[in-house]
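As structure tokens, one chain now follows by itself in the form predicted on its own.
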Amino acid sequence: MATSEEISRTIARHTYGTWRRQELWKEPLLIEDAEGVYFFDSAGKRYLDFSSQMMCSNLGHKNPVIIEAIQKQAEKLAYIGPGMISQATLEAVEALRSILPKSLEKFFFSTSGTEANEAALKIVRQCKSPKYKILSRYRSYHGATPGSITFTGDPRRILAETARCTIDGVRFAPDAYCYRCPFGLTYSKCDIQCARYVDYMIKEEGNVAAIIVEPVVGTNGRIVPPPEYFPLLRSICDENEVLLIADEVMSGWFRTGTALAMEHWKVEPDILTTAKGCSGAYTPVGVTVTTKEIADFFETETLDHGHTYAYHPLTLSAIPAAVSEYKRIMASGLPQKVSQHLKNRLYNLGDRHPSIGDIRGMGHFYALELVKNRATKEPFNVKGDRFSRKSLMTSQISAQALKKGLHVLAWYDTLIIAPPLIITEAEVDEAIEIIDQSLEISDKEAVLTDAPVSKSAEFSKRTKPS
């Protein structure tokens, strides 16, 4: 029997590691088991999953309700083509409609968030033709296919552009990023310029069909906008007849405390895309859902989209079970209680570690942005460093945490705090203790100043413009 090291090397030799140079894909960690908020490697070592894998295992591992639903569907009907229908489709639609805004009523099911956003792109460009431009934001990630990577703002788009794997007609708007305001302004005296500039862009660009946004930015910073941002953006879209697409692939599924993050601002999009948590990551499924107005266009026009695994009954079978589990867990009050404890513990970390510049987020979705100097906000690394050969400070801390038994993902400037909704206060404390120890690496290179840690999201949520 092959050893775990031999298995790891064989897999690395014959598979591509994602989003990395292949020289860094030599001995990936072999995982044998997972349960609750923990997973276990081939040597039996336990790791606390503090980022829910890829911000998708919102319900933790080995949920028996979801597993049973998948097993029953596999025994009954594992696959049927998208030109036919199954009971699994009806049950998925009904489950989703029980928690989504009533204005969203027509669905397309795929197998990932990337595909959900690619479907949204096609739908927009067909129903808004001849308008075709899509606005996005620089601090964003929307997928890996040519369309979705083009309206991604993070470093992966830059590589895709170099490889000529992008489309035309995408423009980038400023971010609602209070900690590093692109206009150099301060909330609440900024008049929400980050939203108002979108109106200027639409009018000057012309041919703008839609804007796509992550309500709370995912990989690129867990950025929470000021309270006025989305109501203002909604009115700008309506005034200019531009569709608003909400990418809730990461921010949805109670990760921020509500079923959808957009609920915090009482704003409904024209198109919603989601994936990841909608099945608890137990099956690969993506969802694109539109208003009736958009759906009516396709009554007499061809929807030019589809693929073999659209409406796959096995993937859809996890959705109703996941929805029922979300309702049960939220009704228990555990996530609400633990999210407050998580916030308090993170704020405590910020008060004690000079390398933490900003703490922001909501619910079970937070960022620790690391800086060399709190007073000047000088970062350890910038966007261009992500795929260079420079050592990333966040990656060093993440690697140290993993050695100590904690899985916490890192981007080039932030640590991604996104535990499963089933995590307890004691398990949060276990994770925070390891992060506390690991941050000694960045503290050694940080400049000591009297500047306090920023809590930009908390500030923007509580303060109203004068």
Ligand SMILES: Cc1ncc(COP(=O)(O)O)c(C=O)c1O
Given for the second form:
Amino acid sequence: MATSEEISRTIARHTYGTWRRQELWKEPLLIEDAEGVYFFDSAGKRYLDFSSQMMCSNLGHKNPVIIEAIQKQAEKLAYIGPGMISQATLEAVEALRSILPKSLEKFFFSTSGTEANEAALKIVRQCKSPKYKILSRYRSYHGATPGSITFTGDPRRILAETARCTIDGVRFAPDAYCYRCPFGLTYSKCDIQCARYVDYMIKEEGNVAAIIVEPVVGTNGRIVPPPEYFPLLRSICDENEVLLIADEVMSGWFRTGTALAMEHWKVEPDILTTAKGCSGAYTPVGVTVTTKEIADFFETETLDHGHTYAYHPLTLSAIPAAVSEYKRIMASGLPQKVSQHLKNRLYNLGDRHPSIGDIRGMGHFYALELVKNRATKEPFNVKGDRFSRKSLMTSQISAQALKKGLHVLAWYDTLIIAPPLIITEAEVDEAIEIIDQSLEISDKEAVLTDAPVSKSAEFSKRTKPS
Ligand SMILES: Cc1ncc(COP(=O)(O)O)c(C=O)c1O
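Okay, that's the form predicted on its own, but what's the structure of the form predicted in complex with the named molecule?
Let us now look at the entire complex, which starts with that chain.
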């Protein structure tokens, strides 16, 4: 019988580790089991999942309702090609339509977030032709495949560009990142330049077909835009006949307190893409959904897109079960209560740790941005460090937390706080205690100043519809 170390080494030898030099994929952690907000390694050690794995296990692990739905579908009809249909498609569409804006009515189902965005890209470029340019923002991630990685702003695009794995026709707009405003302005005296500049870009660029945005930026910072941003962006898109694509792969599924993050600003996109929490991560699902206006274009034009596993019945079977579980859990009031507690506990951490520069986010979706110096906002690490050989401060903290039994993902400048919606106050306290201890690593290297921590999460409160 192989030991867990042997299993781990064999797997590492014969599989590629994602997004890393393979020398850093030698003894991955072997996980045996998971339940609720916890998962367990092969030695039986318990970890609290404070990032919902990849910000996708929003309903926690081992949800019986979803497991039963998948089991039933596997017994009934595991697969049928996309040229035919199954009842699973109808049930997925009906479940999604019960919570998505009514204006979004025609679906394409795939098996990942990046595929959902590739489908959106093809739809846009076909129906807006000859316009073809796509605008995106620097603080963004949209997926690993050539189209999606090209309109990704984060360091992963740079590597794909070097490898010539990108497409043409993508331009980057400024971020709605108030903690480090790209215009050096301060809300509310900024006149929302980050949105207004998009209008300037569209007019100066020409040939702009669409803009893709993460309504609350995920991996790249849990950035919540000012309240005026999305209404303004929607009107700029309308005036210039540019489509608005909302990538809610991560920000959707009640992460921010509402089914979609866009609901906070009462703005509806022309195309919505989602994945991750859509099935609670129980099956691999990607969803691209458009308005009727876009759908009508394809009545007489070929939709030049498809996959063997498009509309896969087994993957779709998790969607109605997940939607009903989201409704039940949100109706219980637990996530609303716990998110307030989570914010208070994070603010409390910020008051005590000089290496926390900004705390921002909403719902169950927060960032702790770490800085060397709060007064100057000097960061420990920058974008270029992500794939260098430098040791990232955030990764050191995340590794220390893992040793202590907490899974909290790190990006190059932030810790990613995104627990499942079923987490309790006591479990939040358990996680905060470990982060509190682990932050000693960054505190030791932080300059002590009088500057208070920035609490951008207060800012997000103003974005709630009145
Ligand atoms: C906003 C956003 N879009 C797209 C993707 C890509 O999704 P996937 O990894 O399922 O391809 C991600 C993944 O993290 C994401 O956060």
